[in-house]
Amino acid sequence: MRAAAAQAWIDLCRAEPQFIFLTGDLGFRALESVREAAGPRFINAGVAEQNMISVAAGLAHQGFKPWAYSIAPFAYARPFEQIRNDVCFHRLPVKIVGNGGGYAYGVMGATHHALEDYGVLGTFPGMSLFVPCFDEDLKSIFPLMNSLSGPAYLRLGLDEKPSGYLPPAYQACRKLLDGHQGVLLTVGPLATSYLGPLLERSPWKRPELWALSHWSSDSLDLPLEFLTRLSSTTDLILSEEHVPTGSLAERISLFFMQNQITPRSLKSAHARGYPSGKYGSQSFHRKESGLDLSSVLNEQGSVS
């Protein structure tokens, strides 16, 4: 999604005079166009993510609208204290962007994987969380994030939609495919890895596919159509490239209990770390965690 993000930043830079972009010495062969468009409003903060976030907080306090970019774990884990103390406790409009969420950085290993990012950041007051599915989503998400008066985190991943698939208009939670074998709710671009195989099945032999892309530490809004679809005869699978603690599965389970929503069964497919102790591609780690479509559907109907 980096190319789509770069174009969205260029558009935002031209429309928003208070826009400032900070990068942790990343973006070679990806962000040069943003640097050219932003000019002096493009800041290479160096390999110093804690300082980058504190500088962004200071800029936001002075009325600017800073966006701070890095590889996902460097964007939220290394500057954890600065995000908590400098940004969130003051509810400053700093936008944090982590590229390559989940297992996206593959063989680069655990230091480059972001498996607990939105769970951790969702504990901070006023934090909005965005996990887009498609490149096209960024055209809607960037203006929305820029308009927020408080902090936000954006997890970028890989759009794997099949050729010819036209994504539905962006919504925080939306249906991507009809189906009659239960409901599969995913988070962000993981949904796009399921689209191709599911499209090869008839609607009678596949689950209804939904994707969640936006929520906040303060609220979780699920569409009435989605909630109406759930009943005591419906199996629900929640699939996300994130550890179970702090996951959307936890958040949605609490939502269901509070609102007396009772699907027939609830299965949580999630990141399991490194069961084999080995590193591989993103698809390798998804398979080990049971996040590939075949594993998810084989577990359909069981209760986690």
The other form holds:
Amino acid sequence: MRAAAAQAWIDLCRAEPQFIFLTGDLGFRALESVREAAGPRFINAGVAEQNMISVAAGLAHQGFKPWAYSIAPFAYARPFEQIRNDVCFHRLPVKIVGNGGGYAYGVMGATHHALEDYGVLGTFPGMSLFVPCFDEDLKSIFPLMNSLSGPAYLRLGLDEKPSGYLPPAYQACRKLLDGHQGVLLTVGPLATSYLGPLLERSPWKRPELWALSHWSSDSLDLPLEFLTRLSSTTDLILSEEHVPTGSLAERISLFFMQNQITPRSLKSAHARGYPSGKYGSQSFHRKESGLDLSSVLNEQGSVS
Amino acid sequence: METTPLSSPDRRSLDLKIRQAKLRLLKMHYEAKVGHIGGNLSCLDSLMTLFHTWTDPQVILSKGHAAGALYVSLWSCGKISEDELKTFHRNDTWLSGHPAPRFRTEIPFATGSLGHGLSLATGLALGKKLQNQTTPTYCVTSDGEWQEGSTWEALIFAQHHQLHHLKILIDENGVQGFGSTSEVASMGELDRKIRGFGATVIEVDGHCPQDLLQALQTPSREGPLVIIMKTTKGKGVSFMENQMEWHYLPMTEAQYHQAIQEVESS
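Any chance you could show the form predicted in complex with the partner chain after that form predicted on its own?
Let us now look at the entire complex, which starts with that chain.
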């Protein structure tokens, strides 16, 4: 997704005079084109993420629209207080971009994983959260983020859609596949890992696949088509590369209770950390957490 | 705006205003029954000098626990009303114990967690540089605050980007939360360490506006100007000076009257 992001930043750089980009010393063979396009508005803030976020807040106060980029945990966890105090308290339009959300950095290890990012940041009032599914989504998401007057977090991942699959137009929450075996709602690019095997099944033998890509700390807007699909005879599975606390499952459970929405069952598949204590690819960790498709459809745990 | 050292009449006028501000600072802390007065008194002279020398200077008070000194300086300039000042540290106030966000343009950022202000000021200064603005950004830090790693991150960044319109004022009163800075985590000669990053460093008497203003005129074309202000915690009140408890304690009635008497007679 980084290549698509780079192009979206270049487009934004040309369209938005107040655009400014900060990176925590990341972008080798990925962001050189952004650096070239942005010129002096491309700042390598070095290995100093706390300073990078506060500098971004200062730039935003000065009228700029900063985007601050790093590997996901370094973008939100290291400078957590700077995001809270300097960005969110002041409702500044700083866009924080975490590359490689969830287990995306795989065998690089736990320090590089981001399993609680949107849950943590979703506790800040006014924070918008974006988890795109497809590379193509960025063309819609970047201008939308740029238009926001407040802070936003973007979790980038890996688009694994099968060759030939044409994503539906970007929406905050959208249906990716028809199906008749319940409903499977995922967050972001995890959905793309399910597309290949689900496409090999007939609609009668697969769940309807939905993906959520945008919500905020203040609102969760689910489309009417999704809500009407749920009924007392429908099983709903939520699947996300995130720990249960602060998860979509937690959020959506509250939403359902407040709106008297009662699917027949609601099951949550989520990140479980490191059950074996060993490390591997993103797929390895998804499997260990029961986030691979066969586990999600057959061995999900209940929402606590 | 260029700085000009104060002439003698101006100096006398500023001294008088500082004394009035100090009395008001003591009063508001006494009435609110709050502490932090020691660190307020150590940086009041510098804040008053900044706010009374320039029109609407961009000041980041990184040592947010000296909010009272900031409020009273803005009150002295007519930016905060007497009625507002009376709400200090009470319910339904904008004037919390540490500066609140989105209150006044003169207070660009909420501070209070140490180690944020210099990075914020650096961002402002970088923004101005990119906008071809030359007005200074001032950042007042504590000395203990330099134990925060983020402060050094900011210094490295500001030096690298040659933010010479960034003026860093360090309130070196030598006393921090639970001991002296030399006892807790001594940095030895702070000026040498900061110079090691390439910044221009000047030491001044932090209670002398004239010295401060002259120091602020020092050219610093390759990076930020750092002014280490030698100050006294609790300056001007004998029983408070260099005493750690005045980082925390409110004044009793007797202490308040003694403090007022000492300031009035100074």
